[in-house]
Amino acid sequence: MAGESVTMTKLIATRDVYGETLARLGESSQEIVVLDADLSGSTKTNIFAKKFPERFFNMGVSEADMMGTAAGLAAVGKIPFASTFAIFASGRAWEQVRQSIAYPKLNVKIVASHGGITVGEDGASHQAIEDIAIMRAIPNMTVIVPCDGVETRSVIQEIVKYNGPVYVRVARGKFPVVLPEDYKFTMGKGMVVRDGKDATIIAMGLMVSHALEAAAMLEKEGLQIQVINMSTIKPIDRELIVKAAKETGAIVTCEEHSIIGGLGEAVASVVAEECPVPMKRVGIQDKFGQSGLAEELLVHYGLMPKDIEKAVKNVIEKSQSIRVKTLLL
């Protein structure tokens, strides 16, 4: 809420929560099966493998085969979770995801780890900054990016109940926990995590915590900034976006992803069609990643709270200018 301080001290890797939650769900649902492309130690599906070895399949370094096999398992009534790094799930296996999973709308859950530049030292070849855009473009595909460990747990619990293909991006690094323990994820709905009237920041993943920090910084300057956690990128919460645009008159989007095809463009399409207001996209500016420490890369690519603060001031200035011009007409 506006006026409240932001306290984010607990750090949890969303991939860890994915692995733990999946293993717990395996106890209550015999239909859940898990496939991994020889990266279970990194995606954390190894937790499920230890508990249910008969329902775990290491497909080796063959992501396309993994997706095709997952489609076959879904066709006979299983609930397959297929995991690998985001760069491989969205890139190397794209044709199988499109043709074998999304086209027939099969019940496959693709949970990809190591999304974004916070993969760090692995470098550009392993830093998926296009995966959201790629998956958004596929018909029938739901796309989700949890903002912290609490939301990741709820997301995995909810997508098991949903009949259809889903892409979930989780991360290698540890994120600040920003949501209460009793939070319940609702597919297709964003959540206001901080109230404000002067502008709105719409963020996903790690960037939600950065957005909250930026809002706290701006509060010291007398600005009340609304922050929205938009964890479902597709289908996007059009109603909430339009409401924010009408009430605050300025929007900034924040994503650990290319500004092309990701959250920013999803929000911009709604704003342009429904309620045009000044808007700025904070994200990776059409560049590849590079090797480095996660924090250093976030600074280098302009994804820190101070960068969001600057973008918010920019859209507020534009919004105020438009209001003045309107009054003079």
The other form holds:
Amino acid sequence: MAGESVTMTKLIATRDVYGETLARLGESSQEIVVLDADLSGSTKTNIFAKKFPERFFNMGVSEADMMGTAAGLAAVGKIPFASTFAIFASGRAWEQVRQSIAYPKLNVKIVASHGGITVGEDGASHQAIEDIAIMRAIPNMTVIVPCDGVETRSVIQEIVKYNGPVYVRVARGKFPVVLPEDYKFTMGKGMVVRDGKDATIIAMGLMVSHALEAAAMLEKEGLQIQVINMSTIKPIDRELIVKAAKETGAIVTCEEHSIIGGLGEAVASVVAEECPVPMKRVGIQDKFGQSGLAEELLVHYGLMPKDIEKAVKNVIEKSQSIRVKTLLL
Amino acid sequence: MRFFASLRMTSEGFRVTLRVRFLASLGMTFSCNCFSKIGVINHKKGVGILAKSDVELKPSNTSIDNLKKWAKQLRLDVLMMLNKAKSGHTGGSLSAADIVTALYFYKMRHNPKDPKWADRDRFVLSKGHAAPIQYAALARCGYFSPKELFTLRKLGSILQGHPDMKCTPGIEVCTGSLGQGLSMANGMALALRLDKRPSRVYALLGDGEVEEGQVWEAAMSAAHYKLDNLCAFVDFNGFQIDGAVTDVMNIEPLSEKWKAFGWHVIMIDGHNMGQIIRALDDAETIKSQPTMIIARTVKGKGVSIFEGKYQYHGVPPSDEELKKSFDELGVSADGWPEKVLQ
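Could you please show the structure of the form predicted in complex with its partner chain, as a counterpart to the form predicted on its own just displayed?
Expanding to the full complex; the earlier chain stays at the top.
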């Protein structure tokens, strides 16, 4: 069971795995080209750049042009990977991504690093907390947030096999590895990483490891909490969400992202339409980030295991009170 | 008089291009392309569709006179399809007519029978609102039936309000949101160079469009990557939706800007067919630099009621205006549109 690895202390930055995986893929696929907007040292595309300089294009500090250029490369049959910080990939270049890439469904892979508030000291200007919301709003766009280094490697390998635009968010900080080495990512499929019957936590990115910690804490209180790694935010695994709602009767979502438009709302829309159960969204409560250490910010914005634990108890309580009311009727 | 011969290896074999040009100081430019293999468009396509504007069109006849006749045909097509659509952009489609004609009927190597031919030249209409002029060119080249032109902007049409590669044979990318086309053209030029293909990439920008910041990002990167397989135009008709470009947001000095960004710049009269094709030929000889052809044009060029009027930027011709256009262009309106649709 993957959840058992929660006690492991192995920490890996997903951006590092991205850079290494991309450089390896460059050997087998001559069609892969990589673009960056003057952040190749941070996004780790510099590993590819060093190995295949003729297939690497540094576009300078011009994200809009980078996305358009990536579209043009894809229109001639290349598989462009375009990387920069998540705030710029999703924000600065949003309309280029929409018009030049997603509308014609061009085969561009946008791998955005420095997602969320764990960017840390750089502060709000560099912390993307809306990127998932604005990317999932675009038709044709697939949105993925891998939960650890193991999943990142598999995600990058798998998206090359898919012909169409994909947005992948990786992170600056080092995340605990929660998945087994032989894990294989399937686009559009969530994965149960811990079984339970009393409630379900659906999480993405770093929050998967926090969810597992919360579930371990709740187990001590006699609660069996299911944890799902929902790495594909779009298209979301409706079947798994409905199953979780039916079987556990209460859902908490966890995301290092605004609670508006992200994983929480994606899950809530399925739950509301298919099988309404009490829900709680753990995430950034419609506020901007700020400077600070990643760990401090996670505490400040309520994204720690204890915050998840509290939310789970809250939904279980609601769920039970609904059951009682139903019985009384 | 200039002789011009080139030998290019393509994926399908060798192509010999031989051109003899009697240059235009006398206003007589004649140019003839002899292709050994495919990529030649059949200029007979589409002939006879508009009864009174029928012109004698010989395959591979790219004489100035013939190109002018094609430009006139495309202008008529634009006016008719916009009238039918009851919306769309008249002024900027007409100002670009001669440039688009020169590209599709003279310069570009393309094959309407095989729109995805890997070695084709690419054209990006960055000022996507001028889609009607590109649609007219594509139809008259044989990418699809000219009858389709009358479905412009209608639900389910292959001819969307702005160019859409997913819907229309011969359209390379999706444009319409201004400022994005040049970046895409750059990407294509980079990919084609990586693949060592002989293809060239052409882009057409509006003068209002160059107010977009992304254009200058793309200007920088095209020069940085020395994209000499790229040639762009600015259709400098002097007007944008809200009025004169000089009033809304001055873009001058335009040629100095492009030069400063590292481009080879050619200034022409964008309605002088001889100047357009000479600029296109010259651009092909430039090495290590992209070329920008700044074409001075007249908004609404071709029919006096639309000429120089920004009010027709996004307004189609009414029935009466269309009739006046027929008269001015010397075309009988009898039986329109049934005759045309036949």
